[in-house]
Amino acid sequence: MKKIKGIILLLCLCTTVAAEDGHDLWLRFRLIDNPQLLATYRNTVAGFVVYGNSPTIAIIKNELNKSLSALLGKAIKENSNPIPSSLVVGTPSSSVVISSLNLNEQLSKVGAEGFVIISKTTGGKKITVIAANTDIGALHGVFDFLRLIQTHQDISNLNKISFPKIDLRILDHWDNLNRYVERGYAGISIWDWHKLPDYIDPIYTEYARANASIGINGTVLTNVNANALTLTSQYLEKAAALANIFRPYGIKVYLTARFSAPSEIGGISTSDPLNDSVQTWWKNKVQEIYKYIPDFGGFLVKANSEGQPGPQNYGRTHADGANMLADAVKPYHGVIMWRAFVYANANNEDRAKQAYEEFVPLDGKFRDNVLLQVKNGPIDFQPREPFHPLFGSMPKTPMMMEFQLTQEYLGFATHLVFLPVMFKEILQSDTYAQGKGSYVAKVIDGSLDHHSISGIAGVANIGNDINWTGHPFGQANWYGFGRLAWDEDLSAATIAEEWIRQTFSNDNAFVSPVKSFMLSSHETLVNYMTPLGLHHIMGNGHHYGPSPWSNSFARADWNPVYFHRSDSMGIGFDRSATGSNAIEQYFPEARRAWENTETCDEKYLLWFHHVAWKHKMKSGRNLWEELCYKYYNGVDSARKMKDTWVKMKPYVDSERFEHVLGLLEVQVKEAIWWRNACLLYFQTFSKMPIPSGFEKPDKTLEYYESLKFPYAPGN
């Protein structure tokens, strides 16, 4: 009897260990469950040879041994020489075999991080070759090859060249030294500053591996609302320990620079960027940093925005401040990423205009190692915004995109929304800066204006939750950002399918419906939150839930009423020539799609216009009816998403199935909350009934207005 109980206990423990908690992310290497494919893969990859002896090469060998063995269900080991059906990995300088294959033309295109994967026959042996100019490029190629197998692709006759168009592909962590994550919805920071540098948590290596697998090559460790202590020797030693872990994965460390650090920790009475003592302090500090971290990437700076100190405190310009720091890091090939998210309370003009007005006059005045980091839209990571007018308007300055992966305005970590759809919407927007085809993507990859440096950043949605991102589907936004940063031409559909197949299942009965609702999830969320160009109507401060009635902050542009401007006549922010004229900041060809209410793309209608409640929409409905239709359609789509997921139960492990189902139930509940609260409030201005056929709100407006959330996460 004791033996039976022991066996039962052992089985229970094994089940617990094998539970699918989502921690493996998309690197979930499981045995290929298609017998025919499995046999083909085994025949194609019977072993591997990796040339070189760097720490990166050691990582490659371990990755191939572990991952291929798991995928193919048998030990796949390294051989000293290529055998038939071998995978061969290396560079021309490390491998005579690769050097003999005459891949010079292909490798001349891929730079330091790209790779070539090609099927070859040499010496009577059929081999698969992953070749690169560097070991880091070879690592990227290995992860790409593993992705092909994970997603059940044909690997028998490969001829692939891949390289990134964008140089800096970076995650920005809004993590504080006390491990609290600003706008973080997946637990506390994974950086355990107290235990660093002596204790190296294994999660740091897992983090680096995950980023390398999707081509991310940089990480900003600390919050843009910066703390000067990060620049002290105590914390530089800790950052150096992380840099040592990341380096073999091709990932550089960056820090946020507190502009007033010379005054706060340097003992200088000023932080004026034109002061000689201040400039010397920064040069000495940078020299110290590079002693700790020889490949330090540089600084990300938030200055003169939302209370952060900056050069304007001393009557200087953003260019003065950025250039001082750029000069300090220039000898070490470092860069400065200067955020353009600025708006002044004293400026009573439309907040959407202020960054453009402040920075465009400075075009051409920044050093060549400064990138201007610009949010995708002119307000603040809203569910939908038109592209920022700075893109295309500063041809002499490299422009770096900033997307937000953490869902500050998109339902936190309880709403499923696949953000690469939104990212593609922005990247494919035409600025017309140099005529038709001047896409935002071409601005940020540097090709439009022939810049030698380019960058893209994603505000991370990572925390210490077991599955990294809180919502299992939140991982898809981290994954999707990395894939788009590497290859901006990838479609959202391709990225979604890759992620689904690697993370859950290759069964088309699962892949097809899940991909379908992922691709529609962004529009679903926009419809039940901020349809037709509405924006920033979330709860004050914490940004949780609907609060279009809020008007409690002394600062006007922190209140929802500032943005929707509802009255008895209509709704919307007039940014046309009759209003704030923010539309004038766009090139003429771009603004033609928005400049009048009759022809405006309706998804931006209330962004650019104050529109009468009875305005006739393209559907034939009036504006009020269309607003109701969008809100109700959003709720219906959220319900359908949940219903579809219920049908996926046979294809998903119970733990992740139940987790996602529970969150989808929350999403439906909150979508109804959004719909009811917003329509009841806007109805007080329209004085029109909710159309017949729609279910009526079961709570009063007063009820919704009474809800308070003093401890909403991420505030």
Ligand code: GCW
Contents of the next structure:
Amino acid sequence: MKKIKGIILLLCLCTTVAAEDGHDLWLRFRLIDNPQLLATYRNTVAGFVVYGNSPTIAIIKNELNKSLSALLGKAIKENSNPIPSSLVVGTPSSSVVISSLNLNEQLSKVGAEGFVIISKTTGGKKITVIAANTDIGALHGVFDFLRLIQTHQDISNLNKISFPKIDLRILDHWDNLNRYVERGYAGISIWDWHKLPDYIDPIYTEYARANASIGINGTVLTNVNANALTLTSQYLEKAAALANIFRPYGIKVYLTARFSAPSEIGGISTSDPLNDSVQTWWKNKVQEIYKYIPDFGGFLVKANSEGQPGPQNYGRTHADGANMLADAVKPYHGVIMWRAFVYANANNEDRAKQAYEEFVPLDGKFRDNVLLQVKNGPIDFQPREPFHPLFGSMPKTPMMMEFQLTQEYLGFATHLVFLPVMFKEILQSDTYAQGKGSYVAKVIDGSLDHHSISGIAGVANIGNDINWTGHPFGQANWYGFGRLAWDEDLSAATIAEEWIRQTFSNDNAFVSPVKSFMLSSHETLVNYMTPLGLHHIMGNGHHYGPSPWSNSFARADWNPVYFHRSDSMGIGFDRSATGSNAIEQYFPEARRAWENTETCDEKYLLWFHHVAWKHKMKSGRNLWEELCYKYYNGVDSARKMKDTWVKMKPYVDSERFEHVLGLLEVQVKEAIWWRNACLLYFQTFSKMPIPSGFEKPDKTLEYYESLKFPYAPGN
Ligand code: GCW
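Switch from the form predicted alone to the form predicted together with the ligand and print that structure.
What follows is the entire complex, opening with the chain shown before.
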């Protein structure tokens, strides 16, 4: 009996894919399951030689030994000299072998972080070389090489150079010192401040490794809604312990600076940036920080926004505030990332216009180590927004992109949405700031205005959940952000495919359908949440679920009704010349695509126009029918995504299969909720029926309006 049970167990183990909790991310390094490929890989990489001597080099050796051995199913070890079929890693200064290969021309292009991977024959031996100018560059090259193998690429004849166009590639953590993550949906913060600096959780090294593998080189540890205590020696010591872990992975630590810190923890009666004692306080504080963290990156600041203190509290400008901090970090080569997410309570102007009005007059007034960090769109990380009009409008100021990876407005960690599609939509938008081809990407990488510094940030979706991001597919957004930050020219399709192959399977029967639904997942979500340019119609405060009827905030521009403006005539926010004229903040050529209701790109129709319910759309349907069509279409696509996933069962371990399936079921349910609630509500204005053929909402508007979520996460 025992024997039979044993055989059954063995059979089960052989036929199912081993359970995985997702913790390994895209760094799973499972044995190559294609025998032919495995043989060629084994022939190409029989051993490795790594030159140099630094903590980073130690990391490289360990990574190659562990990961190559796992991928190739046999021990791949370090040799002291290149043997035939070696992988050879190093810099010209650490290795005579590398310097004799004459890679100067290639290496002159890759800077401090890039690398060259090239197949060579030297002394009659065929070798694969990963060369860089620094050990960090070599580490990036090693991860790239491992990615080639993990995604089953041909590595027999490589000739590749790769380097980032954007200097600062940063994750912003909205993590509080009590480990609560603002807008976090994947558990609590991975920074265990209480136990730091004495207990170093292994998760910190895993975090650094994962980021290094995709080229992220900075992390802002703390929330932009900042706590002055972060800057006390007690916490600096803790931040320094993290910086020590991250350093050999090429990752710098940044902190958020609470503007009123001089008064809150410095005992000064003011925090006026033009006050001498305040300036001295910051200089001393910065000096102290650099004692703890010699390669500290600098500060990220949210000032005079949503209740945060800032220079305007003292009658000063954003430039005065940023420059004071910039002067303090300048001697140490630090930077200030000053956020442009600014809109005022008292200001009656269209919220979409306020940041532009505030900052454009300050162009040219910032120190050269200040970057202005701008959200992708002018309102607030909505499922779809046109690009922010500040891009291209401040040529004298380096402008950083801020994307949000955590899905505050895109279904929390429950909805599957592959964000690189949306990121690409923004990066590829043409600002026309200097004529055709003035893409947002070129503003960000500094090439349009010839800036010497550039940056991009993603608000992290990471927490202490076993799989890091809550939703297993949330990892793709972290991965995709890093990959795009490294190379904005990568297509969303390439990134999705890389990620699927590393995270799940190289089997095309899996890769192709999953890639296809990932690529359409953003449009799917936009359709069932905010089609045709609708925005900001989610639940008040917690931002969970639909709530287009909400009008309870005293502050108009926090209320959904402010944004959709439905009435008996039509729906949408008139930002054209007849309305708030926000459209004027765009360059004429860019504006052209949107300024006329008849010709406006329908993706943004209700963003820029208040449109009559019976307005004829390009499809021939009227606006109301089109709205219904989009909402129903979104739900259908969500259902199809779930149906496709069901068919993927044979290719995925049961743990991750069931997890994703369960979440897709919630996503479909919530998509229906969004559709029904929004259409029933908008119908009270359009007074037209939901077209025949569509399933009828199964609940009433009153029911949807009665739902309350006092404990929705992340708030
Ligand atoms: O979208 C809003 C969020 C706030 C956030 C703010 C910001 C950190 O609801 O939670 O605060 O944006 O970006 O500053």
